[in-house]
Structure formats: C-alpha cells, structure tokens
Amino acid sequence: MSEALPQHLHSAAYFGEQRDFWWNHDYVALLARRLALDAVIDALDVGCGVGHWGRVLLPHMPRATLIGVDRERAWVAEAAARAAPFAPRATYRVGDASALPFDDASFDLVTCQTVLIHVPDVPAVLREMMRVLRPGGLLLAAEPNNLADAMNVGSARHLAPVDDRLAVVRLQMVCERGKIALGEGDNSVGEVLPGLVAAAGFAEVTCWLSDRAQMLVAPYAAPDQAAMRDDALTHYDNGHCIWSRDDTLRYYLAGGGLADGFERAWSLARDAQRADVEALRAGTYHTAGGGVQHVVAARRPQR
C-alpha cells in the first residue's frame, strides 16, 4: 500500500501485501468457468477498497469493463493507480453501497469482497445490488466467517490451556456482537449470507468455499508467506489485535462485556498474539492456515 495513504481510513490495516495472496488463481479460474464470467460485459465492484478483488476477476472477464466504487476517496485514487495495467477496462469512483450511483439494470455482474461484513444493513445493500443488476445478472459476494478463524491458531498455541484459547474466542465473539449492535457490520456474515441473499429475492443461490490455505512454514521465503509473516508482525507492533485496542473496547462493551473484565481479556489476547509473533521471529511458528471464506453466487430473476 502506498505510504501516502492515510492509515486512519476504513480497513487500512488490511490492505497490505498479504491481500494479494488471498486467492488461488486456478480456483478463481474454476469459479469463472462455473459462472461464465467470460460473458460479462459490465461489472461493478462494490466497496472496492484499493481494487484487489477487481484485479483478481478482470483476467477472467476478457470482454468486461469494471467500475469500482468505494466511500473513501483515497482508496478510489489508489485503486485507479494500481489498475493501470487494465486501463481503460477498469475505472473507479466514490460511491456508497447503500445508495449506488447507477441507474437500474446497469450491470451483468455486481460483486464484492469482505464488504458486507462492514455494512449495518446487509439486506438493504443486497436489494441495492439487485436494483443495478440486469434481469438474469450475477451477484458474486466473497465474505468470511471470521469467528471460525479464531480457532485456527497454529503451532505456538496449538496445545495452549483450553481456558486461555476459549477466552480469546469469547473476546472475539463478544466484540463481533458489539460491532453488530453499533451498526458497524457483522464480521461473520458469510455464515448466514446464502439465506440473506435468497431472502432479498435472488434466485439460483449457490455457495462455495475458497481453497486458499495460507500455510506458514519456516523460512517463510515464498512471497505469500513472507507477506503474511510481515503482516502479522506489523499488526502486533502497531497494537492491533483483530481491531485496535480502542475499537476492541467499544465493541466489547457494546456486546455486553463488563468493563472490569476487559483488561484481562485484552491481555490474554495480546499474550496469545505475542506467542505467535515470537515464534514467527524465531522461525519456529508453523500452521496449515486458512480461514472460512464463503463465495456466494446468485442471479437476479428474469422477471
């Protein structure tokens, strides 16, 4: 990510180099064949950030032009810069997922990646996506179940005391509930997304899982492993444990956590993170890796 980009903007902590390795290219090629992405002419990437997802899909949509929208002007500018190899097929503009600045029935494909986890009203955004889709057009959403990832801890904590591991999972669960209560999104919305898509009126709802494992084994020399290691170290050094301490406290209290219990919960989470980081720095950390990333596809009905 460009050093000039403001780090306080939404999702800045997750736009590092590791995001370039979220998908296996042969898996995306398989999705493209299943969904006939080569037939897409007009595509919209909602909540595009700095354009990672659009750049993953564009090689599989040889006839398509893609417009990315994001509420952050800085991300829009960065996405445009990074998409230069695809110019003029990829353009970016400021826009909000809840009120897309496009006419009805404008696109063959409307897509997003880890966007619905941040919106307060997923059904409303899905209806807006349907509005700008043409009849028969494709919705493609890649959204995680982040709570499931809390149990995937790697070698440093694989045999840690049961209560310590569960305390970290509990902290994340309470905070996810608090994030929902504050209207800032559901970090594990992927778990229920197919049903939400069906309830919004879409047809032919289908769901798959990404096959990307995100393995880490020393010496972490491959580009993807080096990026994941560096990302973990940066998060720790910046005091970022899923969220910043301030955001974690906000979510914890909003999720029903008690103020006098937060310091212990935060300390346990940071201790767990420290164990991973120390093992990474020593070259002893290893994990099969992987998170639960759902890929949900559906069609706007023809009538």
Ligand SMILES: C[S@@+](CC[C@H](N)C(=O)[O-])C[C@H]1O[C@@H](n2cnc3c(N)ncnc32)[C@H](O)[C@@H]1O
Contents of the next structure:
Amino acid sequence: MSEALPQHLHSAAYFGEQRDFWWNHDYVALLARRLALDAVIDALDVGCGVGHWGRVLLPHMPRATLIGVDRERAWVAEAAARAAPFAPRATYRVGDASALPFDDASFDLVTCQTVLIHVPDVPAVLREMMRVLRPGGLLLAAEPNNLADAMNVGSARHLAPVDDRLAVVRLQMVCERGKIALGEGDNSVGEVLPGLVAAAGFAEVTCWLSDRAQMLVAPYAAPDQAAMRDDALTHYDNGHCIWSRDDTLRYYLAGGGLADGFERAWSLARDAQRADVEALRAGTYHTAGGGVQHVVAARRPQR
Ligand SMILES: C[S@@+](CC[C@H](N)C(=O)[O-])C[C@H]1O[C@@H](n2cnc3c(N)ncnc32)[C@H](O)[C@@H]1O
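Provide the structure of the form predicted together with this ligand, given the form predicted alone shown above.
And the full complex, kicking off with our chain again.
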C-alpha cells in the first residue's frame, strides 16, 4: 500500500483508515446470503476508488473474479496494490461509469459504493450498469443520504441552540444543491435511489440499510473508533469541513447561497466542528453514530 495518497484526486479526503470499518462483516454475510453472492462468477465494481468495497465483498464471493473500474489512474493502481491478497481474483482498470469499457451482458454482479452520489446523471449510469449485466444479473448499490448525517452531531452539540444547529444543516443543504447544479452529483441520492433503479427498468428492486452505527465512546480504543477519531481530527486540522473550504464555497454559490453570507456560514460550521474536535481531544465526546447508508439491490430483467 502506498504511504500517502495524492490528495488532489477525487474523494482522496474520504479514503482514510476509517473506511476500512464501514461495514459489519456479519451484516455483509447476511446480505450475501439474501443475494446468493456465493454464486457470482463475474463481478464489476464501478467507481472502485482504492478498492474498499470490493475487498468487503470478495470474501463473500468465493467463486468470483472482480474487476474494478475508476476514472482516476492513481486509484486503480492503489486498488490493485491493496487487493494483492486476493490476486488473481481482483483486477483494476481505468474506466468511466457513464461509458463502461465492457461488452453487453459481461457480468452477473455490477456493484458500487458511494459513487452514484458523485455522478451528474444517475439514470445514465444505471443504464450502463444494466447494459453490462447479464439477464437476471444483480445490481447492488450502497449509497448514502448524507443530509441525514447532518442531524447526527454527538454529545458536544446535541443541545446546542436550535439556530446554530440549523445553520450547519442549512449550509450542507445549500451546498448539496450546488453540487448537483455543478454536475458533481447528489450527496444524498440514496434517499431516491430505489425509485431511480425501478425507473431504469430493473426488476425485483429491494432496499435495506447498513446496520453499522459508527459509535464513538471514550477512550476510543477499539481500532474502528481510533480510526474515526483520527480521521475527524485530521479533517479538522486540514481545514476540511464536509468539503474543503474552496469546494464548500463553490457548492454554496452554485446552490444559491449569497456571497456575503458565506463567511458567517463557514465560520459557524467550523465552530461546530471545533466543539466536536475539542471534546474528542478531551475524551468527553460521544455519539451513537449514525449515517444512513442505503443498500439497493435489483435484477436486470430476464428479457
Ligand atoms: C467516494 S469514492 C468511492 C470509492 C469506492 N467505491 C469505495 O467505496 O471505497 C468515489 C469514486 O468514484 C470515482 N468516480 C467518480 N465519478 C466517476 C465516473 N464517472 N466513472 C468512474 N469513476 C468515477 C472517483 O474517482 C472515486 O474513486
């Protein structure tokens, strides 16, 4: 695994160590049973990043060969390095979700995690996924409603003034609208994904929720909690608050935010983040966690 990931590339700020702890493995085993993943032979992981999702799924697909595609060449190389324990079952190549570099009906599983939240045209990507799936093949998409997370603040701000809490939610909502307007995706698309999947012509559409709560309780000693704490501190120290300041400003303006309101909105959000970080450093912060990750499954119709 490379030491430092190139931070200017897509999603780099979200590839911290905490991502290794996104799933409860007994829950993934349950999903695998529900969806008969043990029968999968040819799998495609669209927007694979550095391969976290594929590495979660592969142990549950003992017969499968998985190909990951991503637009970023550096992620493809990193994913291949990290998947070495699965070689030769996992390979990676450069490709675009809206024009997948595969023949029709090549796969019996097409999957993605936190990718549809970044694409400008979800129906177009779903059509591509349908095209490369075999008749009866499985679509499995894990996509969040990130706005729901804005209401999950933890102990430091649980009883903060209503207006202070709403100001941070409002900033996130305006920015999410701006991200959509700029063609960079809908960060909360999970909320409407089953309907989009059905509208794209998939059959047997089902939706579950990940059961992973991401609890934090001092002393944050378990590896998952230590990774979440460290990532939160790194984000804060890097000036990153959901997004970088530059991206937040871009999204805010594109979402209809007024330029002269940005400094106040950003500093309220940073103040809120600082309250969490100071409590984390003091060991007084705690949260049940949250995050709403939708798990949407569907099949390409047989005909
Ligand atoms: C948040 S990351 C998710 C990575 C991986 N699926 C995971 O969950 O760890 C989003 C990934 O989608 C990739 N991506 C965004 N738009 C894409 C597109 N149109 N085609 C292929 N990859 C894309 C980005 O480069 C990035 O690696």
